[in-house]
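Shown next as C-alpha cells: one chain only, the form predicted alone.
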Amino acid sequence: MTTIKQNTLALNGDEAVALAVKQSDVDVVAAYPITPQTIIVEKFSEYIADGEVETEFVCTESEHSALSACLTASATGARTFTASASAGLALMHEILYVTSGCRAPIVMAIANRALSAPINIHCDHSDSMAERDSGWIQIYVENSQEAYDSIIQAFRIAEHPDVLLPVMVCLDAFFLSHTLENVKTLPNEAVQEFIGDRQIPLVLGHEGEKVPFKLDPKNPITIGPLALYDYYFEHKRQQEEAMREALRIIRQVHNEFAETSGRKYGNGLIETYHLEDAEIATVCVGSTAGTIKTVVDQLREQGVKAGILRLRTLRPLPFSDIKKALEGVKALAVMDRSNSFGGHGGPVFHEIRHVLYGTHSTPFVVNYIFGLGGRDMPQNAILGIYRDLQAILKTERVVEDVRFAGVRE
C-alpha cells in the first residue's frame, strides 16, 4: 500500500503523542503537567530546548489557563496542541465548551486516568466520558502505535473547513501511557507533507467583506462573542452539523492516511473483528479491545461465534456503522471503564442501546463495568463474559443487564 521507508521505534505512549506532536509542524503549545500525561509535554519541551522545533511552549499556572491560552493561539489562526488528564481535563471544563464553541481546531492528547476521590492516579475513562458532550470530537486507541498515527490525523481533521471542531485522543493511562511498544514513525516530511498547512476559511466580516476567520487587526472580527437567544440556538445547530460532517472526514483522513502508512484501524470510526458471523460479541473502547480480540481468537478456536466491536470514535457517534456491524449479534456484552451513577449503567452502554433500540433484530444488551482505578481486566475474566453471554443465548434471557466486573462485592 505505501512505498514510504519508516523507522521503528521502542517508545510509550506519551513519547508516541509527543512525537507525533513534534512532527505536525505545531505552532503553540500550552499545558501544564499532569500524571500520567505528564512525559508527553515533558518530552515536548526536550525538543524545543534541543532546538528541534520552532513552537512556542507556554507552561501555564493551571489547565483552565493551558486551554484558555491554546485558544486564544488558535483563533489568531495558529495550529495550537495541549494534554491533559483527569481532574486536569475537569478543571478545563468551562474552556472545553468555549473552544468547541468557537470552533477552535485544538488537539489534545488524553491520558485517561480516574477522578478522584479517593485519589487514583490509574486508567478509567471517567474523565473523557465526563465531557462527551462539550462539543469535541473523541478518538479512543487500542495502542502506541494508533496513539501516534491519530495524533496525526487529528489535526487534518479538526482544521477541515467542514469540520472546525477540537479533538481528543485518548489513550489509557500506563496501560499505554508509559508501556513500551514498537511504534513505526513516518519521516517527518511525509507528516507535514500529508497535514499541510493550516487551511483559514473565509466568513462574512463586519464590513460585509470576506475575510480569514481568525483574529487580525487588519481584518477585524468577532470570535465568542454574546449570543442570547436570538442567535445562540443557531450557534450550537451549527456545532452539531460540523459534527455529522466529522464523521465523513474522520473516514476520509484515516482512509487517506493508510495510503500514507500502510496502517488501518477499521473505517476509522469503528474496527471490527470475527463481527462477519458471529453471534456473542462484546463492545468497548482503548486497549482493553486488545485482550479481548485474543480471547475472541482462543474462542473461535473451540468453534464459538464471537466477535468484538472497538468504538475508535465516541464523538460523533457513528450510529450507523455500529447499528450494521452488530445486525448480526443476539447477545451483546457492552464493556465500560467508567460508571453513569446512578444511571443504571455506564456511557458507552448507553450509547449502544440507544443504537439498537428499534431495530429489527436486537440483540439481547448487558453491561459490564470494569477496570475502574485501573484495574487489570485479564483474559479469564473476558473469558467469563462470554461465557455468560453463551449462558444468556442458551435461556434467551437476562437476568441482570448491569453487572460489575472484577470487583469485591
Second form
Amino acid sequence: MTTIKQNTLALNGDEAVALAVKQSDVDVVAAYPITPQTIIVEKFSEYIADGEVETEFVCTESEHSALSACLTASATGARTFTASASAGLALMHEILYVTSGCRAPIVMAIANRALSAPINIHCDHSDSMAERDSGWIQIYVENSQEAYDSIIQAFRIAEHPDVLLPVMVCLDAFFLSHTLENVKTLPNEAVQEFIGDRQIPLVLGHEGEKVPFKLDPKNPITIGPLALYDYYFEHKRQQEEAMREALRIIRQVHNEFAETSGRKYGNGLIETYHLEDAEIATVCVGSTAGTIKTVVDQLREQGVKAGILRLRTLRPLPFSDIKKALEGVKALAVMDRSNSFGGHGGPVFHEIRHVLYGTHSTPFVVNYIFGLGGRDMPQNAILGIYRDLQAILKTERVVEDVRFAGVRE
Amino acid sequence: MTAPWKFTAREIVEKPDLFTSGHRACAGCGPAIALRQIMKATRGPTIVTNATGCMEVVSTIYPYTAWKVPWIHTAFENVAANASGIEAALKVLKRKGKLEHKNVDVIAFAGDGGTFDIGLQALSGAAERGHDFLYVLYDNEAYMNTGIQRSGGTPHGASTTTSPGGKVIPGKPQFKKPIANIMVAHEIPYVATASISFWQDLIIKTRRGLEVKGPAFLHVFAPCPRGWRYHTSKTIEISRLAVETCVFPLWEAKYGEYSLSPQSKVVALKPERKKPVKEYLEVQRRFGHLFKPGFRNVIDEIQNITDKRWNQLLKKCNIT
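The block above covers the form predicted alone; next, return the form predicted together with the partner chain.
Now the complete complex, all chains and molecules, led by this one.
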C-alpha cells in the first residue's frame, strides 16, 4: 500500500479532471467550451495564464476543430487532451472514428449531458453511448475522485504500445462535474513518475525500416492514407485487436495506480458490491451507482440478498468479467441513463443481455430507462426497482422487460 | 524577414521532388503540377497535412505514397485545424527541448471544396488564432474528386454536374466567392494568388508564405482537364489565359498591403494587353453552352464581373 502523502482538496469533477491533466504533463490541449465541461477548460486556461503548465492551449472555433487539432498534435508526438459533452461530442463524431483509426492516444473527458431536442444541459448518457462504436475506450466514473484517478490512468492506457487508442473518461454532468467533493490528490512528481514520458512505438517505414510512429521530418511517414477494399479491413481488424489488448492493460494500469494511490475501483473493468451471494442485482454505469450502493446497504440490513455491478469500462466490454460476476444472480435490472429509440431497451441493457445469452442459468433481466435530461433518481425509486425484482423472483415472471423509471406516462 | 530567396531554374530542377511521380493523378492534372512546384520551394524540415480531395486520394493509395515528407490526412473540412494541431505540438515540443529541428514548416493543402465551402470555418478559426503555417488552396473550381459538382469556387456560368448548363439555366447562377480577399480581411501577414503557368512566381510566393511568421494563404489556380472539359495538353495554356484575361489576376497582400505581381502588372500598365474573357471561356467545354444562342448574355456577365473585380483590385494596389 501507498506511503505517498496525498493532499485532500475540495474539488468538483471538472476541477478534479483539470488538475489531473495539469499533473499529467500534457503537451497540447485543444478544446471548445460547452456546458457542463466548461470548468475543465476554464480551470486549465487559468493554469496557462498563471504559467503553471507548459502546455500549448488551442482555443478552437468548434469541437470538430478541437479534436482535429488534437489528432494531428498527437500524431506529431504530443501528449494531448480535450474535453466535451453532448452536442460537442456529437459534432466530433466524424473525427472520433478518424482518431481511433489513426491510432492517436488522445484522452478526452466527457461531462455526460443530454442531446437535443429539446435542448437540455443536464445529465444523461445519450452523448457518449452514441459513440460507443467509435473505437474509443470508454471509462465511466462514479465520483470526482475516480474522475481524477481515471484521467491519470487514461494517459497510460491510451499510450501503451499494445493499445494506442483514444480514451474517453465519462463523468456525469452536474452530479459530478459541478458538485464539490473531497478529492485526494497525488503530488505532481508521483503522477509524473506514474505516467512517464509518452513512448512512441516503432512501425515499418516506407523503405521497410523501423521508424517512430509520428510525423517526423527525419523519418517521413504517411498517416491517414486512402485504403480501399484491399487493405481497409485489415486496419479495422487491428483496431479490434487493440481493444482486446486494452482489457488487459486497463486492469494492469489500474492495479499499478492502486499501488501508488491506495485506491481501487473493482478490477478496473467492473466493480461489484455485495454481488457474491446476491439473488437480485442491478447493473449501472456512472454516479447513480453511488446511490444504488446505499440502497443495497439498506436492503442488506433487511436481510435481502441484493447487489450491484458497476460497469466501469464499457469499451472494451469486459465480457467474461461481467458473465462471471453475474453468475448466481436470479433477477437483474439493467439501468440505462439513455435510450436506443425503437431498440427495445437502452444500450447497457443490450450489452448485458448479450453477455448473458447462452449462460447456464440466465437470470430474469429487465431494463430501466431513467434519469433522462438530468431527472433525479432518488433512493426510493431505486428501492422500488429492487422490490420489482423481488416480485419477479416470487412470480417467476417478467411482465414487461423494458420499463421507464420516474417518468410521467 | 529573411533575405529574398534567390534560385536558378537548374537548382529547382535538381532539387529532389518531395511530391514524387508515381501518384495516380490524371494526365494534365493542374493540382498535381501545383503540389510538385510548391514542394520545390520548401526550405527545410516540413510537415504536410492534406484535406480530403483529389490530391489526397491520388497520392496515398495504401500501401503506396507519393510523399517524401511526413504527411497526414484526417478529413475534409478540418485541414486548417490539423495544421493548428501540428503547429501547436511543434511549438510545445520545441519549448520542452523534445524537438530535434530548429524549425519545422507546416503546409496545409486543400481544394476549393475544402476551402471555400466545408473547410472555411476551420480556416477562419486557424487564421484568427494566428498559427504559423502556410495554407495552400489548389483551386480547380469544383468538387472534382466526387465527379465535378459545383463549389463556392466554381465561376459563374460554368456547367458542373450539380449546376448543369440546361435548357433554361445556363450553368452556375452564382459568382465565385472572393476567397483570397476574405483571407486578407482576416488581417493575416501574407495572402497571395498564384498560377501554375507562372512557376517562378508560384514558388517565390510559397517561400514567402513559409518565411512569414503567422498564417499565410496561397490561392493557386490549378485547372482540371476532366472537369473543365479541355484537352490534357492545355492545362498550362488555360492557366495563363486566366491571368491574361484577368479572370484570375496575380497579386499578393503583405500585412494587408496589396500589390500586383509582374504578370498582372503588365496588364495593368498596358490595358490593351488585357484579353477578353471569351478567349478563356471558348477553350473549355464547361462554358460551351454559353456560346449557343440565348445564353450569350452570360458571357457579358462574366466579362462584367471580371472587369469589376479587376478594377477593385487595381484600386487596392493603388493603380488608377
